[in-house]
Amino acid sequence: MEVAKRADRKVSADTGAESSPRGPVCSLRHFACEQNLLSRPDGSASFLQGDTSVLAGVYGPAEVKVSKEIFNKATLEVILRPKIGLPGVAEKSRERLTRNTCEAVVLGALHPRTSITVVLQVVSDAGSLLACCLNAACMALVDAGVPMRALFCGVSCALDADGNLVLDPTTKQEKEARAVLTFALDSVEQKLLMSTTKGLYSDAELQQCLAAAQAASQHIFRFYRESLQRRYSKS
């Protein structure tokens, strides 16, 4: 409990308009959100954070192909396709994570026999990319009005030589840090859905950059709450 409560002393979003500058290095990067872009998909959301952008787009519940189909819930399918050429490995491994993390949350059960598909394209990567292909694919669920019993967002940390913990890491201090772990926690609970790491890092590391990310997961939250109230007030 106290590393969480440090965590959340030290965790900050800034959730405007206008991009601001980064602050303490135990920050969230500027963020921006917008729904409801795209006229053919059934939902569609573009995320910004910071430097990095995805847009995503969902397709369904619809039709499903003989071949995919399971008889008591939805098929939950994720593409994701990348700024330039064509997809690989590291976008394949993107791919499964965001559809383990979507089924996690997502009622297929109230639609089986059906289809649904998330588009993910990456518009600009600046670091954190697979946290933002996360809360892009969230948001553009909720557009798209697919029943889940929560909502989701990916949460990034990395690790510097020293063991510093940075929140929401750019593309340099990715490279430049001995590990990063990326988590996907849901609104309810804050319970973990879905982790990946890459590096080497101690036990009480890992429990300090998950309570990290918990603490950075209300501000995300918080920011899908008024990006909606905004879209739907009526003043």
Partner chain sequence: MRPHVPPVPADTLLAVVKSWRTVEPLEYYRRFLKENCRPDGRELGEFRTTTVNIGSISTADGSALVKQGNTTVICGIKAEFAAPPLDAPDRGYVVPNVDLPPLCSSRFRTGPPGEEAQVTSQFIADVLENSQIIKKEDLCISPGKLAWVLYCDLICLDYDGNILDACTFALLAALKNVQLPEVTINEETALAEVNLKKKSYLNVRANPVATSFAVFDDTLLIVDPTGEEEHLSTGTLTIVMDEEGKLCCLHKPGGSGLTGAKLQDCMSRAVSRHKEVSRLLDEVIQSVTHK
Second form
Amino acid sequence: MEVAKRADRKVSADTGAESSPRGPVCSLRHFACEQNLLSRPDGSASFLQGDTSVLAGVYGPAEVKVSKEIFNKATLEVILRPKIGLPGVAEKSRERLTRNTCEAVVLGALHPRTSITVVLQVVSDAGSLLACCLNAACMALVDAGVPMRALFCGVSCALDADGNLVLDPTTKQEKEARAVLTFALDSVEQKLLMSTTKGLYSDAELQQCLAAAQAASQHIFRFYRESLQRRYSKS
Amino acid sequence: MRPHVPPVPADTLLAVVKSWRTVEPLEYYRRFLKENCRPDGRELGEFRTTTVNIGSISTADGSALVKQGNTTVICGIKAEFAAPPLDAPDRGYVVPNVDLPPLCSSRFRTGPPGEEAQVTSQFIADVLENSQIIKKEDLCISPGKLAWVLYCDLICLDYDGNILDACTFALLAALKNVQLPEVTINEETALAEVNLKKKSYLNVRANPVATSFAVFDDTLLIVDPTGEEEHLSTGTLTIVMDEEGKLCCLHKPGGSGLTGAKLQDCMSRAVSRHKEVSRLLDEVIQSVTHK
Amino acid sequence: MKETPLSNCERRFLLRAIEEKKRLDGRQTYDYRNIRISFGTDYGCCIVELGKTRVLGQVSCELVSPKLNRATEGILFFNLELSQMAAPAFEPGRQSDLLVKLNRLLERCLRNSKCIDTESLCVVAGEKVWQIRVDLHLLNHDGNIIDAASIAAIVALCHFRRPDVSVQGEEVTLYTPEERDPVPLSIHHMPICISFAFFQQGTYLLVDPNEREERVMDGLLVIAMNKHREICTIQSSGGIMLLKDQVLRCSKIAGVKVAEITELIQKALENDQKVRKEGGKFGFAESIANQRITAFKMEKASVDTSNIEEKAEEIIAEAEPPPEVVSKPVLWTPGTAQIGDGIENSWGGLEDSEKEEEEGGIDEAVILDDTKMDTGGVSDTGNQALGLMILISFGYFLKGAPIVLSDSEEEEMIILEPDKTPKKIRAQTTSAKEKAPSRSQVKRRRKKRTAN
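Having seen the form predicted alone, please provide the structure of the form predicted together with its partner chain.
What follows is the entire complex, opening with the chain shown before.
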């Protein structure tokens, strides 16, 4: 029954109007990424998921302020800039989530007493913003050549009132959803690096979302790989 | 023949161990964790002693003090009048704020709230929003004209790790302690009249309880980390659950990766912690109302 | 991070090149860098690239109450941010001199020139007006921020559409974009800043200096002008003296440049509008050049989620069921209760004075025994483990230390010590354990007394 329902939806998604170029069930929006588009930062990337777009710039490993210096590893800093107005508490919280995720994969011990700064600029928000921030940060870190033990990606899942699962939700879907879960997964074992959630859900639903996010992460990592292959195709 | 070395006296031994802890804290911890216990004598899945006192502040409309080991958080709730928001005239406000003053740890400085305080405030706001502890509609007195604002101020008095659990518990206990006076709107003067004699408890619709874990060396999970353990760990995880076993928050701010199976283990621990805490809370509230 | 200083030889090289009428990027003296304008999917969002300098502009609006002295005018607000992304020397959250100067110049160029009809932004006089906020973010700094920012600001304002409102009596109704088409702002003219850099006390002049050139220049002249050749603002900075002829020559050049740029802006706006009307694809995704090898796109991908339910069930089934709760809360006084058989906090021992201990110890001996039985069992084993652990750890520690003990000594120690240390520790902690309950007992008793 459940499977049949899904199949129906998929069909309706494929014939959907051009204005919403994506079905309501289990597909990722179109992805686009451009690396090395800024001249000043050591690494930069612009990541687009549907109409959501984030620009990331990475400086480092570079000189660090004495007050922030850590003797045995690099100091990682993440700055998230909203498009309208000044950064608030929500941005601080996201900065911290992104920073801790980066810290888990960046091999900071190779560059002690330096700073690695990731600056994220929201260019447009059309849902799954934190996931897009994470993806942009990862691509920018790769572009800057910062050593990492694994790549990471962000995936958002939304659960609507009937318990249907939607991957990579748009703003509208996020608003209608009963719960929205955002995960960061690593590329080696698809382990959960970061998670933050909104709304109420059961443990079974959590496990389903995680499994779906792990499946989606395979697509994202393939996108990363193909985009880097293209980039380094000419030497 | 080996030279004879006299046995080391106990005081010296302790002093050496102490200095070892200072020099190589991580190695020191690993030795303990290998034996499934922690330097403070707890098992890996054991919480510190949790003490709760409600109605601690007489000037507040509701208050609670929670002590979890050394970590101490006090929550005071003050109710005030305000005009409801323009886009939702039938709602009141709940404004949580977490303060980490320099008093509670040498890590914090005076001045505007630091990152930790802001992130904790955001977490508490998320828990309030997600779990729907208080329906904002319950706080409305007269639609479009008057509503309650609940200022929930959480102040940490002693910071020794696991601030999120202590804050969530203090907030829940304090909300259950809030008594609001009856307010009627006088139709002639259109002014609010407060009847201080008739007070009623807030309708607390959910009982979210937080359970925090720390990950050691990417594999080992320990419950209720102290400040030192938090510092040495490679990641933390906080699960907030309500009485039906529904999750309101799965907060994992980066750090070591975890598999789905590990998460599920954490959730079982969160379920039993919820039972413990709600029993404790029920007991305390009963002891006050019966008097 | 500090700005890397420019070396003397680099400085000399740049100045020599300028003297020889050559620029590092191959431009002529009066050449402007290429301008590229792209629009986002939202109204009022654009990115302007001036060579490698890049500015993101976003306009937003809000209904607010007007200023007291201008009851019928809407409010315009400009905010340029120098993000750390643009250059490592920019610090977040700091109002540097450069930032203040740029913001002030932008305000003069766009607000004081009255290019936007602020009276049309009034909804109810004295009560509700639109506040238009222009946020500009510098994304990459390669010189001439002000020109790029002023272009981004005016483009974003031209592109912006605000929600339609209607007023009936006192009621103000806001329409969503689905109900009524949003309306554009009324813009009288388009002022654009043009920068001129002067070198060697004004002997040499360059249009649109890049970052390197800005660092060796002596003075800067900024002229804001619209396509009708009306000067909106003019600012000379850097402390050089300019002759009247120089200023006039600059204004002539500015006139030509502004005409070119205005034409470009109009073309870009028309193009975007056409695409939107025809229902084609728009937004930043379309502005990424496909042929670049640094760019990559993936069409929407469907994810196979058929087996997630089984996977989830499997994990849940394998997990251990939640353990049964054993601990029972202990009620000290009405309003205070405790749970958990883990360690005590370190407060109890510190706070107690000797007197209280004595009092409590004698009077409440019976109750004390009970509580000890409750908590004693577990903590005792914990303490024992603690003592042992210390010993084991100590053994390891010594092995690594320069003093090498023989095996026999170590064995001896392990046999010897458990009698000594654990006892000591246990004695300490149990006394702490006794103190905590006794204190609260005392309190309770005192309360009773006062009640009596």
